[in-house]
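Quick heads-up: it's one chain on its own, the form predicted alone, in structure tokens.
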Amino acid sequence: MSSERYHQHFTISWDQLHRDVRQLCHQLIERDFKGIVAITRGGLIPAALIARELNIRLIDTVCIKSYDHMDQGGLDIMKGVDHDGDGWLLVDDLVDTGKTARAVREMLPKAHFVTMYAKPEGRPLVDQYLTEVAQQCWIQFPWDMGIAYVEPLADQLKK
């Protein structure tokens, strides 16, 4: 898969991410979890915010790499966990093609798997998500962006 498949962009600000996490937590508040397993790297920040909102102190990670910026390659599993996920909340930022989600589901079949954003190909692999996003949409997360000066339009047109 390459970056050529993305025809739309969806930019998420820090404020929007925090509002989305809180909305998802309202749906999870009645459940009692032993802890959280974050899928790194994307799931780290949502997992930390969820841990704060649900007052969960025990956090572990599953470390997997499947993307190099916008290009998806093979799975590189760098760290797993030593349980089946029973009673645990599994958190990622996004489920896209489902490649990573399938691998993590095999590791933690009993975990309650949530993502902030879900695309159609990966959506059936998670138990809960907040927002559905088109498959051809690239999500710009706030941790992947920086603040930059944008020249006024009038000045851009003078060149």
Ligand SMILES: O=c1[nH]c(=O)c2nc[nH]c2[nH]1
Given for the second form:
Amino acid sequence: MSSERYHQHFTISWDQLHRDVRQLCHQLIERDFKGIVAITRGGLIPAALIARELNIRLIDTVCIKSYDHMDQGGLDIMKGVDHDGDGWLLVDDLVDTGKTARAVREMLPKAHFVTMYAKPEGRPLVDQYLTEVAQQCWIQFPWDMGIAYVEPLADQLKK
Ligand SMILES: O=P(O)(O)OC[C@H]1O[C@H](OP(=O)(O)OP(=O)(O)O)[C@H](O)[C@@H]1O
Ligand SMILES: O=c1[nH]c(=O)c2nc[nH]c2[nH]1
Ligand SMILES: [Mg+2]
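Show the other one: the form predicted together with the ligand, since we just had the form predicted alone.
What follows is the whole complex; the chain from before opens it.
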């Protein structure tokens, strides 16, 4: 599937992400997890921040790739885990079509699956998420961006 399906951008700053993670952690703090399984690579960043908030030191990964920038390809699963997820917190940055989530759910059916952001198609596949984002929005994460000069509006309009 190609990038043409994304008509808008939903930009998330480091600050916003950190605040969102902490908000999600308020909903998770009462639960007792054996550890976290992060879905690489996007899940690694929220997983590290969640681990800090919930005081979890045991972190494993499921290594999986589906997108080449905005273009969705086949799922490439490079590493799994040797358990069914019972008592574990499974973390990804977002769920979009749900293709990644479906594959990981099959591997870890008993894990508690959370994402920071969820689009409608993938939303039913996770147990918990913080913010819903429209299906046609591309979520632009801070690790994919940099700080750049922006021309004053007056100069932009002169062109
Ligand atoms: O619901 P889906 O349509 O499957 O999309 C969601 C997945 O896509 C992204 O990962 P990506 O494959 O781009 O790899 P990355 O985490 O290494 O960036 C994102 O981090 C999710 O894991
Ligand atoms: O950075 C990303 N933003 C998205 O909206 C998205 N959907 C799938 N994979 C994604 N990666
Ligand atoms: Mg990912």
